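Starting off, we have a lone chain in the form predicted on its own, written out as structure tokens.
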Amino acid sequence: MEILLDSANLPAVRRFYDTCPISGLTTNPSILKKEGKIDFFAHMKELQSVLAGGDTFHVQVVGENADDMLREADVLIEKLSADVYIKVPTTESGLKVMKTIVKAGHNVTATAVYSAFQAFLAAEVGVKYIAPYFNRMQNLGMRADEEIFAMASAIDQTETKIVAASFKRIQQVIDAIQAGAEAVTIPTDILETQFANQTVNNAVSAFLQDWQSVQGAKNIYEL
């Protein structure tokens, strides 16, 4: 299982890279919008500097046609890294772009995936990851877990991995994993919510009180 961060916020990315088993970072235009007016490539390079060797970095193109997306992919590879994962929407034009990038030996993450057939097409092109949108599928009245299960079945004989995305609640993350996703990319606000769990904090506090009732204020290393 791979856990990625779905964020472009540098303080949050640094925080959770220090504490969690993170193996990559995903961004998109909506995530970048939250950071306000930024120097795009300077910001991307700062995010890259947080990543450990071997971690994956996924950056999305925004062009409206295949030619523009390919030009953007070339610039991302040139200015960031030959190992960057180019996120491409799984549209007709996007599939054309994916084929070209994969043929050139570079990494692709197929994004905006809502169906097993999209997943199948992208996997046959040879992308490294497909990114189904869990919460957005649910908002459309779809059974997102069943769709991811169908995607996993459709690409079972390929090397493509599912990196489930678009989460609003931790249960959605668990559902995606149970449905067959090999990776998940999680917004940092979901992680913050989990670590602010009062039930967990109460249990930790109770353990400390029990210890101090017998041993006083000394820590274990002071005994």
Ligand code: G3P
Given for the second form:
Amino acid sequence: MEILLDSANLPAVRRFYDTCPISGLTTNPSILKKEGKIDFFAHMKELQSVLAGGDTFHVQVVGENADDMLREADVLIEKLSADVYIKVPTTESGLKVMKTIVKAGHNVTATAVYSAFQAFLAAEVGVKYIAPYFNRMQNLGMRADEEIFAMASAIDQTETKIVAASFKRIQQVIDAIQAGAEAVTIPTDILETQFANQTVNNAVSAFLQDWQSVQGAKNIYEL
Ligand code: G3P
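Alright, leaving the form predicted on its own aside, put up the form predicted in complex with SN-glycerol-3-phosphate (G3P).
Shown next: the complete complex, the earlier chain at its head.
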């Protein structure tokens, strides 16, 4: 399993890279919008500096046609790294872009995936990851876990991995993993919600109170 952060917020990325088993970052224009009017490449390089060797960094192109997306991919590879994962929407022109980037030996993450057929097409092109949008599928009345299961089965004979995305709730992440996603990219507020869980925190407080009622304020290393 791989856990990635779907975020471009540097403090949150640094925080959870420090505390959690994170192995990569994904961004898109909507995620970047939350950071305001940033210097795009400076910000990308700062995010990249948080990653450890072997982690994956996924950056989305925004061009409205294949030529523009390909020019953007070239610049991302030149300015960030030859190993960057170029996120490309899984449209007809996006597939054309994916074919060219894969042929050149670079990494592609096929994004905006809502169906097993899209997943199948992108996997046959040879992309490294496909990113199905869990919450957005549910918002459309689709059974997102069943779709991911179908995607996993459709791309079973390929090297492509599913990095499930678009999560609003913890249970959605678990459902995606159980349905066959090899990786998940999660917004940092999902982790904040987990660590603010009062039931867990109450259990820890009760242990501390029991300890202190017998041993006083000393820690184990002070005994
Ligand atoms: O990585 C794609 C994901 O960021 C989409 O998430 O929350 O905009 O549906 P959301």
